[in-house]
Amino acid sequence: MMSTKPKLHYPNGRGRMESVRWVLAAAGVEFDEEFLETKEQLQKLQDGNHLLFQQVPMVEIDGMKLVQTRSILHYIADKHHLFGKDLKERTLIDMYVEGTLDLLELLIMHPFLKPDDQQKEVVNMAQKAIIRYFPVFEKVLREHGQRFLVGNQLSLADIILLQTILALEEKIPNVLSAFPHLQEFTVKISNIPTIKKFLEPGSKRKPPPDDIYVRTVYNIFMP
């Protein structure tokens, strides 16, 4: 019998695939990974018409080959009831996710900056998080007094926000010091059983990017 588990095609690191891993894990879905390590592997996927726009992340799921991170996230979230119960909720979730992904993108690009720029960028990320993004979510949680951002149930918005908070805390440990509701949110969402399991050692969560990951990405994607 063929495997029905989703299969993720990406280098062995966080990058843009990590959000997909988070959402699958939160939904309790087991998945396989095929790690890209060489330009030839990428070329093979491209030559076989497996990548709609010649790019990864690519996820094989339900007989489809999905590309574009946000499209992949939407599909998995919708399938596993993590995308609200009506159009208004979905749109709210989508707005929150889009904003959070803008912040997450800074973290994804950070290891590829020159060393001098990396420290400056940490300051920039901290400012953006503390001034632009976290106050929004702090206010949402404070005003509706619920555990989740939208519709009083776990959604894509909660998952991506938690992913981003934890990744930021690796670089800026006290980034939530002025945000008590987000601190509480972080503890509560981290303790949801499927997410708790993903945060434990031995899961498919990837460690912070190191030099090996950066070199691998350059080797695969740079001309």
Contents of the next structure:
Amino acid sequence: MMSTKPKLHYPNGRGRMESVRWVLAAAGVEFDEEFLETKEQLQKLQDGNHLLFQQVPMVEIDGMKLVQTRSILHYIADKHHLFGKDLKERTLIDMYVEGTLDLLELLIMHPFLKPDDQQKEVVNMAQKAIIRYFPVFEKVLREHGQRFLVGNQLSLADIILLQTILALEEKIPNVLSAFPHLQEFTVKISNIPTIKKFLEPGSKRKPPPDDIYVRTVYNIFMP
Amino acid sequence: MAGKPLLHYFDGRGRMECIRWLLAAAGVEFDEKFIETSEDLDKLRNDGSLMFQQVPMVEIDGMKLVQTRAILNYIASKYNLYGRDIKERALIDMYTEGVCDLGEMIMLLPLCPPAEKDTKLAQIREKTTNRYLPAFEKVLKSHGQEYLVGNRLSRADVHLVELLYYVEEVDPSLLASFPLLKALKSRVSNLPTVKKFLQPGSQRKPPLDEKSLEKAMKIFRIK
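Given the form predicted on its own above, produce the structure of the same protein in the form predicted in complex with the partner chain.
The next block holds the full complex; its first chain is the one shown before.
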């Protein structure tokens, strides 16, 4: 049976789909994208019963229409051996991913804040990263001395952390300055062939959100 | 011999309640250590017991698990409430995330400024009636089975039934046009473990009253 490529349904920008793009790319899985540009397109997906909760992200994969970012990430991670070798490793990966997603959420919401609040939020993100999240991962890497966060192999935790670090560095270039192991981690994970390819121009990685993206999102999703 | 899981949280529902429900449904006895003051929370933080300085935290099987989803995923996996294969897990994940989205709105309602409360309540009613309950009713209708996934009890049923109790607290009439959901609620509520948890004197927590809300806000230093 010939399997078709996964198909991603989302606006043409990062948002909540970017993590999915990262994980598929890291797993070496080619995928197609159908970009949402108008309210009418969203309506069509909703009316056609393609969206379980009337929302995107939605990924058509293996005969399913998966929604809810975490469900999509878990499915891909499971399928492509990015979720550890046993329940304990999986649980560590889960904890690390959930913490990182809390931080990533601030980045996802940032473009939609009032302009006056945006600068303040960058300060908040930097503080959270430097005080709450990075020390945890720095310590993990320092203590086991391995290249990857869990189980000495690439997992969802590494991919989501790298995504978040790079996105933060776009706003706060020296955010990793106090974290030598995370700096090394960033270089090493970025050099994994599939990830390196994704980080090159011309890949399906999306650029930082701009005004056009924000306007598109408002047009599609605001009532 | 492993001891009982130990739950660290304040004496209220919050983000720990779904964990209490799942443990109870799985027939797992657990202990609770209640955080009463911000000093109690500080102590947990200073002990290094909280990976990201946050609760919920559950001590279980030699681990100090944090992040609600990671904790739920571990418990569900350990007690065979997470489906039989990757596809069932994907379905369970999607349904769980949908429940979580609506549950989050309901949980945060008490924290809403009084001026916004009516609007928020209207949003909750709308989403409940038009988005979430129809989705789950449709799932049950589509396969005609007694449980959401795989023709047997899974965490998705437990999370959904918990949510249906909260929907009922908001407004009992919201469940009126969903006969299959009412039947699921009844069926799951009558399982011996769940029935026991629903009785007075169990570890199930009541809705947040004014006094408990103030206490929680003091503990977590929310203004």
